[in-house]
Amino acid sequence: MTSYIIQEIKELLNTSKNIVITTHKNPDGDAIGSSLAMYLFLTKKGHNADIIVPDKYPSYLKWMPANDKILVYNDKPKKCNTLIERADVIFCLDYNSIPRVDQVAEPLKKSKGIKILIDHHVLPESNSFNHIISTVNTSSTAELIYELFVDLGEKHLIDKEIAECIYVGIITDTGSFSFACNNEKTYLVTAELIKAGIKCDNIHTLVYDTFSENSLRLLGYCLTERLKVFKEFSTAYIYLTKEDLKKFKYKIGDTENVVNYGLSIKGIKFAVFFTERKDRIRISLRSKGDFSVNEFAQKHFEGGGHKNASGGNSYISLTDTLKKFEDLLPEYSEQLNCKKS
């Protein structure tokens, strides 16, 4: 992080301020973990801080410290608008452009507060923020948050609760260190979090061992009834209809890691998960090696994210979306069958 930006943030935080922390629509572990770590840090420093998320997030994240301080914009839009309007500083965590916050975008654009972006996705929207801390060479936004606290000279404020939030961000955005973490720095940061008192095994249980009976049955259904494999393209996909979700009493978070099962098949380099929603088809994309799902999602499905983990949307029917996807595969045959892995 540049010394200029660190100095600017340090000066901003020298006196008590009204601060709002925002993150992207459909918040995941990194979004929530980063936001809560920042909230706990700021309140320790005497700031009046609030967290605003666009919509609901998975229940397996609700055990985290200060979870009860999170405001869901959909539930309390007037209160959230007031907080954003009066904010002196707004931290924009784990997203690279204002539209990623969905309905929070308009009040955010109107706010006169100083906007600070902290993110690890490609191509940050530079004109929308006053200060930007952004790199794609870091495992997660949570890891960037840790680095910020250290660079500010405030490492001593990272207690067990803050460390737990940062750790959740790191493990959920790396699939428990299975991707996006080929950097020794991530493990050194994790070691420091352990020194702060976190219990890795307990956190793993709280985050990952939380299946309900319905969600486990839904996973079984995905693998037995909705999995399609295209060995000639080293590709697999899983899809769910609205009726499927209703049948298994779907709740937010029930399909969080389904896309990774396709990628776990031997020889598969590209895995996709299609979910039929009320107004769109939500698409999760994962890959191994040099195949960029970020570029694929940007080009074909109005999405983006990371090289090996991205999301997208389709506004045609599920049937037409699946056909479109299958028809695209021959175009990528050479990339998907290259020798690199």
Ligand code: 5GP
Given for the second form:
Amino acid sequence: MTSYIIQEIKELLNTSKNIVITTHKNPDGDAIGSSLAMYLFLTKKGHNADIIVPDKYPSYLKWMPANDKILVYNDKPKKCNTLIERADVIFCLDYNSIPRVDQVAEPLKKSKGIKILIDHHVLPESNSFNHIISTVNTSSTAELIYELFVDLGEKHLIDKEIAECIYVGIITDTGSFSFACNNEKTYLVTAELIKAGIKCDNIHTLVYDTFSENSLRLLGYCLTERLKVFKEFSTAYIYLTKEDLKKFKYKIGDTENVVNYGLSIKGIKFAVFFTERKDRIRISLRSKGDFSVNEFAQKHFEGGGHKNASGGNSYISLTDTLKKFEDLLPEYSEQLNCKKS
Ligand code: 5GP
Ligand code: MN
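Now show me the form predicted together with the named molecule, since the one above was the form predicted alone.
Then the entire complex follows, led off by the chain already shown.
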């Protein structure tokens, strides 16, 4: 990290401040892990810190240290607005553009607090933040946060609880070290987290062995009834209708990993998961190798993210969205490195 930014952050944190930590809509393990690690670090340093997330997050993250300190903006908009307005410093974690925080965007834009972005997505908005720490070759924002603490000369503050939060960010953003993890640094950081006392096996149980009967059956249903494979385009998708979600008593987080099953089919390089929501179709996209789902999501589905893991939205019906998607595939035939059908 550049010494200029480190110096600036060091000076900012030298005296006690009101600090707000924000992260993106539909917070995932990296968003929550990074935010909690930052919160624990800042409060240890004597700051008055608050975490504001735009909306609900999955229950498999609710065991985490200081989880009870997280404020969901939708539940307490007034309180959150006041905290954002009076903040001296605002950490913006795991997102690259202000619209990614949804309802929090307006108060954030108005606030005079110094905004520090720490993120690993491509193309951070350059005009929206006072300081930017952004690299695309890092496994997770949580890993960047670990590096920041070390560069600030505060490694000694990384205790077991902070280490647990960072570890959750790393494993959830790398599919437990199965993608975005070709960098030795990720493993060196992980080794340090183990030295700080984390128990990897316990954390894996807490994060991954969390199916309810309904959500496991829903996964089975996705695979037997809702999976479509397009071998000629090395592509597979899964979709769920509103009725499907109701039938299986869907709760946030229940379908978190479903998109990845498409990629576990031999030869499939592009996997997509469509879910019919109240106001839109939510889309999760994953790929292997050079095919950029970030570009695909940006171009066709008002989304973005990383080269191999992105999200998007569609505001036409589910049937029309699936048709639109299928009609796009021939255009990408070459990129998907396969024979034309
Ligand atoms: P997921 O499929 O898990 O919701 O998202 C995968 C990745 O894409 C995450 O890193 C997330 O931050 C990013 N992402 C998800 N949805 C959007 C979106 O609507 N716009 C942008 N720019 N990124 C997204
Ligand atoms: Mn992330």
